[in-house]
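We begin with a single chain expressed as structure tokens, specifically the form predicted on its own.
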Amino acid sequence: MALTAWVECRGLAKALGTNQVLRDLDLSVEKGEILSILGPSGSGKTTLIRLIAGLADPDAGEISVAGRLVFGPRTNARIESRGVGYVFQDYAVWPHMSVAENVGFGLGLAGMGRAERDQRIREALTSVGIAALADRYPDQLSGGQQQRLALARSMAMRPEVILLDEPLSNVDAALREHLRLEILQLVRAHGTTAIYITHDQSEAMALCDRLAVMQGGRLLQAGPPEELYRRPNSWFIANFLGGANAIEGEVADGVFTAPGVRLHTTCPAPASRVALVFRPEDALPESAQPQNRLEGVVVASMFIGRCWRITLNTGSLQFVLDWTHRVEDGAALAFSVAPDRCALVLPEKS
């Protein structure tokens, strides 16, 4: 294997029991990148991570970290030589040691000196802004501060990769956000790679510098954000990344055609039958696109904060809209969509 990426994974494939849960997978991270992987439960995000990381080992492929073959034929580096870290869901603190004591460990066990360990510790806590809870114990601290403790614990070490398993999802709603920017600010300011494992869309793309999203053991697409958002490869991604409209039909020449539906598109096809999936808050005034008009009866309106959502009926079709303002149910509305937000993905049974 040609080791050309900061971590690298070729063909990873493992089974627990009769299930398959990773299949030939690949996966590149250059250095310095923040990966998120985003998948539904059950989709292998935490198996691939835990064999990055040595806690298991794979059935088939191979897994290298900063250029060195960690795993491969004849190949199975131990999991304090592969310079990664790892943040549990849980955090996995030691209960009976003391804040200090839980960074510090780690670094113990490397055979680090008294004086640089304890550098280390000062340093990994104040990056985090726990320096002053030093002394106290994993239960006299809250659920953020216990997030803070396992990722300075983690940071310590000074990792080559960072592994983040779900760490915000013990954490109050109120806090999470707040936590998410620390954890982004963080991982930057030490320019460490860092792959984060979740199944919260929004803080998945809040966090990355590249998106991939799993099913079923396999990867299905990865790049940027705003490309799996707006250019999804398949109807799955195009629902599981915020919802999405769908429309099945046929595209020609840069026009889809439905029963009763007819939209102008830039976007490429994969296949004549399609889906054509646009998003709740790409829905303009019908003057605004006037070739690539729908219309219908409002259903439902509900206030959301930042706009109205609609749910329009047409009769054959419903659809899901972002609206400025609130329209009654029963009332006739008509939007329109822009062509380069009609998406074109392969239809979901396809």
Given for the second form:
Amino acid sequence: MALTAWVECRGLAKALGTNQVLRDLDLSVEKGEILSILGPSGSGKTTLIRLIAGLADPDAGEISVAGRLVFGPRTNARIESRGVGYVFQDYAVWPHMSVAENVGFGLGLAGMGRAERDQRIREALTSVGIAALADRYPDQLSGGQQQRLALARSMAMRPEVILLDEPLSNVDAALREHLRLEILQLVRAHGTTAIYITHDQSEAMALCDRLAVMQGGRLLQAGPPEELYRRPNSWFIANFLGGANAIEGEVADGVFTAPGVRLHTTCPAPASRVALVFRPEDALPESAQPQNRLEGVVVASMFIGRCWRITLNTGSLQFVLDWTHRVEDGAALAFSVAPDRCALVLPEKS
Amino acid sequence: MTIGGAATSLGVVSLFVVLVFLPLALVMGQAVVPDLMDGHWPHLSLAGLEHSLGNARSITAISHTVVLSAIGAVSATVLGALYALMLARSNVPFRAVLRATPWLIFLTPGYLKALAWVLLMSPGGYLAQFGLLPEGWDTAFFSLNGLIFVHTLNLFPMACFVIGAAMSGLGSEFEDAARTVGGSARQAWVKINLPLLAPAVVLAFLSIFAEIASDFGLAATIARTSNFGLLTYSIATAIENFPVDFQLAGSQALVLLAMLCSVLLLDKALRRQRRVRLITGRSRRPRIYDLGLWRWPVAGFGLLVSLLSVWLPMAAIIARSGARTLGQGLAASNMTWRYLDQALTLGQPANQALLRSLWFAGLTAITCGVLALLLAWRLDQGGKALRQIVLAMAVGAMAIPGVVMGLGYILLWDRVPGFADTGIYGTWKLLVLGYVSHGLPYALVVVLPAVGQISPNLIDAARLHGAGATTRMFRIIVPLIALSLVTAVLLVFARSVFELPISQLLQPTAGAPAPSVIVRLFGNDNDGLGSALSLLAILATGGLAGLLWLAARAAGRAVWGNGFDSLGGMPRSG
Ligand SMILES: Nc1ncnc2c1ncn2[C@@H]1O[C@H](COP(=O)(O)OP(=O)(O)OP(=O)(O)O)[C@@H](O)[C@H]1O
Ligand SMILES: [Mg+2]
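Next, report the structure of the form predicted together with its partner chain; the form predicted on its own has already been given.
So here's everything in the complex, that chain up top.
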């Protein structure tokens, strides 16, 4: 089968020790696209991009980068020939080299002449805003500056794809948002294809063209972030991306039923035995969708800034709702959910 | 595993086999298979073992060794614990001197301190001349007492390091918690801190026990003078005296090794039992007790320890090297340059021995440095498991007493066909090989963890930027571990200059190295020249080490720029 996307992985599998870290994983990224990979700790995100970079070899599968097969049954391209940039979580800038030397190291090894190299170094450092620090050593830089250096070091090599492994998790919160935008702009400005790993879901959604969610070494779903958010294909994703309320029951002809619950839905059903999920912010006043009404007793209200988060007990079920005003504990409350917000996924245990 | 990886493992294993395993196996084989070397069909026999160990001398040596090691370990551990407590938890003054003392002791060989104390304590020695030696103390010193005394001063730093590290890991939170629920300070220590520190105390005790049991320096000096037979010295005499009795040496070595093994096993068993994992990597700053006026007597105690273990012995050696005779003391009429002059004049035997030792030690240090680097390089590709194995083998090899190693080397290189045919027995080459096997573990113990501390991402980043194995080695790894590497080379150098048992057993026929000459000079009542030679060896080693350090730093700066300084001792992870 022809490999068409800019970065394409097919049937990747990898075991580390006795641990099957990746299983039959397919992934594709288009040219110039930014793909975020989101997944809980240990889901194999780092392992996946290490395979793409060539830092480790898959047990099975194929990888192509920029339309060229770099790993396959009879192929294993050398790391430096793959055109892959990599930004590490712990920066991994070489402490014994100055900022400029860090950037120039790979260029020199690639045989680039002095003048051109200096030019490239200056460009790269300027693009991340640390040109003035060229002669400093990494221990004279802040964490944010070190990560900028790491980014410049990779971008200076003009990679076909840049892999970023949780680049902001060691940067303090105040700087993170700012740096995230900078990275995004820089990568976009160069039209570089990027795979961005994170386990911060708001970061993942904010940053990318497409989002992929991994769990247990598998890719569960990939697509535009709002699609994953609105139409999760599993209970795991629904819950992982922002949290959701879930009810297990049956669905037939667009009507979902569970003990004491009857809701209309326009979302596609993966099976007849399903879980219906809706987000706290999808709760509407009962008059908005009278045919999709639920009610219960308030057990807690919590002010969370833009709204009140209310916990509602219906007897057998508990829901979390975002509400415009506070409701006294013990008071009865009814609400409704629009049919197009009632997503259906396979029940958790199947 | 790749082909390169397999070759590396093979190389490492064969290096270990030749340097450590074969010699050790021969020593043990010698004890239970008496005809092993005689060309007869070898047969297992415990009769020889029984015979060798059953005689009165062996029994005395064994019991002396056990008694000395046990008492010495107790007193050194107690002193070390008090010293560590003083440094870690009190506001004692003169901290710089007090802190430096354990390191100075650690870096100077025990037998020099022992010889210095012989000068101080002998009848008519320096202390007696100053009227500082109470009646009868001189005879009391040349016995178990003197050995315990010098061992304690020489080895308490080990306890101080181990227990001090545990104390700073412990902090004072547990103790403070005990105080808040109404415990007194004394109860907090007895009920909380002591039990928590117990593993470190036990570890210190066992290490010092092993150290004393395998010590040769004091056994060949004070113990010999006092006629206090010890295993290590007895092994050496069995080989050196005519008729050579390898069977006896092998049997006694076996007992010694068995003793060390049981210490090791005991330590393991105890550790498995108490698995309190409270000492985290996080270093807490413990509360410092304000001693008030008591800090002066406490400082006095610390300074006294420093005086007795470093300064007084040093002064004795300096004084003796410039004095015609010991008995006439510090009088001006007794001063002479003769000994220093002899030791400094090219062509004089003492000077030859000194130069020989410096040269051998230099060669050893460089060999060990290169080997450690090569291993580090190959292990970079071999992964973590191999590094752990090599490190474990190195630590194991460190526990083998020099006397046993020397015996093994004699057996292997003088008597085993193939090895004996190389003709290196009796030459400087075998001596240097012995030094290397003794020094390499220390080099590895310093260098490998430094390599292990380099974040793998730093290496991977270099691979991603197109650096091959050699480039990675010389442009990433070596600069990052440069300081550890220099430290390792200097450590091996200093240890080899003063290495006594191997020097004595593997003495080249062409001429002995300084350590055995020093001990022999003292033994022949030529302690003036012995002191002069010791003094020059210390100065030369210190001076050379300092020069090498400065040169390495300058070279590091020239090659790697200022980034070399920014590494500041320990490689960073990135
Ligand atoms: N060298 C190794 N040997 C054995 N197992 C390993 C090794 N390295 C990683 N693993 C395991 O592989 C799994 C996936 O690891 P990976 O680092 O790819 O996860 P991750 O998704 O990047 O997690 P995180 O978000 O914590 O970085 C984990 O369960 C980890 O324990
Ligand atoms: Mg990871």
